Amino acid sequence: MTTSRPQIILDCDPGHDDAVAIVVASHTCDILGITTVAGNAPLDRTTYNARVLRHMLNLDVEVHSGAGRPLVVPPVFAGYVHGESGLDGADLPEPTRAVDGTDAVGFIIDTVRAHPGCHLVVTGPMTNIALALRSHPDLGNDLAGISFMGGGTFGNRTPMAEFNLWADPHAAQIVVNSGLPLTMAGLDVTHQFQATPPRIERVREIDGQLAAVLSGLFDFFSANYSSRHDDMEGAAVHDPLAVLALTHPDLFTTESRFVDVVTDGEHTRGMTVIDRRTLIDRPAATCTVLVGIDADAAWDVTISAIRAGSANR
C-alpha cells in the first residue's frame, strides 16, 4: 500500500533500470522534473532516453540534461550492461517533446527552493546533485532528503565499488558526507530484486506500448545480467527501489549507520565504508541502509505502475 506521494526530482542515466524507476516514480510520486547525467550511457543518450520514457507514460514533466562528465575521473559509461544506446532490447517510439533545458544543477537548486520538503532521488553518478550541493551548501535547508541507488558491501564494477559511485566517486563523497537525511539502495538490497522469467512475462501479459517496451528491455536486460553470473536468475532492478523507499517504506528492512566513499585505489575507488561495529564510539550514523526487501510485493508495485502507464496512452 502506498503510504505517501513525496515531491521528487528524478536525476538519473537511463539505463533498463533507470527507465523502471521513471515508471514507478511516475505511478507513485509527484515529480518535479527529471535530471540527467552522463553514467549508463553518454549524456546525450540518457537524456534521449529519459525524454522516451516521459513520452510513453505521456508525462508532463520537465527533462533537463546536465553533467557530461564526472567532477575529477575519465568518464566511463556501460554498454557492456545496457547496450551502446543505453536502452537495447527493445524499439524505443521517437519522443515528440524537445530537451526543455541543459542546466540540470540550475534547475535543480530552483525546483528545491520552489518546493521546500522535496526529495531528491538519484540513480546515477551523483555529479548534478554535488554540484548544486558544493554551489548551494544551504540547499538541504530545503530538501526533505536524498534516496539514492548505489554502493553496498560488495561491487560491480570492481569487486568493492558499485557502478554509480565507482563512476563519480568524489561527487558521491560530497553527497554522502553533506549531513543530509540520506537513503542508500545498495547492491546488497537490489540484487534481491531481480527481473526473473516469471516476473517479465507478467509485464508481457499487460496490454500496450509500454508493457511491450519494457518486456523487451527486461528481456535484454535479463540476459546479460544470467550470462555474467554464476547465481542470478534474471537482472537485478536496482533504480526503482531508491523510489519505493520512500512511497513503501514498509516493503524494507533497514539499518542505520555511518557511511563514507572512498575516492581513489585501484580496487577501492568508489567503495562504499559501511561502519557496522557495534562499539560504543563508533561514528554516528548518516545514511538509513536498505538492507531486505519483500520482492514480490515491490514487483507487485512495479507491475501496477507499468498498468498504469500503459493506460495513460
Second form
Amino acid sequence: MTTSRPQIILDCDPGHDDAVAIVVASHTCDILGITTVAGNAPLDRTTYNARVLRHMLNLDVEVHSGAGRPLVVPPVFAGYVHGESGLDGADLPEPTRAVDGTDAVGFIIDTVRAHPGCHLVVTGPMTNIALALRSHPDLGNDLAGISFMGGGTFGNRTPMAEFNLWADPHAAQIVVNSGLPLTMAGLDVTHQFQATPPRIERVREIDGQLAAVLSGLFDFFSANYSSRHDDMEGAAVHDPLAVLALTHPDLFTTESRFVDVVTDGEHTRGMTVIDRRTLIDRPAATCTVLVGIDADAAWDVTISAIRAGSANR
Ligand code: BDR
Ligand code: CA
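Could I have the structure of this protein in the form predicted together with ligand BDR, to go alongside the form predicted on its own above?
The complete assembly is shown below, putting the previous chain first.
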C-alpha cells in the first residue's frame, strides 16, 4: 500500500469523528498544529475537546482556537449528533496543557509560510480557512492542497446539504473556489465507513485510556446514528477520511470533478454541486472527490492508530 507522511494543519470542531481524525493524524502525519472552529459545539467546547485529545495522545502540538461563528449565517451547533459537549459518551480526562493561542487564522498563515508544501486538513466548518485565504490570497503558493470532509451528492443537515458546508456555506464557497488542489471526503464515501458493533469491539479490546474513552465515544455516536437512520449499522466516521485520503490514497477510488457550493435556499444552502456530466465542454475539474473506500482496510489503519495512541499515556 502506498503511504506518505504529510505535514498537516488539522482544522477541526471535535466532535466524535474529529477526535478519530486527530488520533489517525497523530499516527500517520506530522501535525504542525491543531486549530479549532465552532461547529459541532461552541468554540470553547471544541477547543477543550481538542485539548483532551492532545492530552490523551500525549501529543506535543499547539492548539489554537479560531472562529466562534460563521462568516454570515448564525451559528448552529450539532448537539443532536454529538451531545451538548461535542464528545458525549465517555468520561474525559481533564487536559493539563492550556490552549496555545486564540488566533487560529494567524497561526495557520504563519505555519503555512514556515512549512511550504504542507496540507490543510479541514474537518469542520471552513470559517478559519476562508478567513486565512481571504486575508492572504497568495497563501496557496505554499500549500500542497486542502483535504476536507464535507459535501456529497446527498445531505445530512438538509436533504441536499452536509453539516460542515451548511454550517458556513459562505466560507465553503470561498475555499472550494480557491483554485487550490482539493480533496473532498463527502457523505457518499463517509457513509461507507461505519463504526459497526464488531469494529467498536476491536477498539474496546485495546488496553489504555485512549481506547477506553474512544469505545465509549463510538458507542454513543453509533447508537445516535442507528436510532436516527433506518439503514445504518453504526455512525459514519466521516472526518478521518480527510486524513487518510492524504496518507493512504490506495484505500480510495476517486473521481476528478468540478465542484461548487450553494450559499442559499431552504434545502440547498451548503449543498455541493458536483458536475458529473460527460459533456466535452463541461467545466474543468477542480476537486478530487472520494467515491469509494476499502472500509475494512481503513478500519485496520484506525485500529493501529488507536493502539499506538493508547500506548502513549
Ligand atoms: C460532519 O459534521 C460533523 O457532525 C462531523 O464531525 C463531520 O465533520 C459530517 O456531516
Ligand atoms: Ca467535524
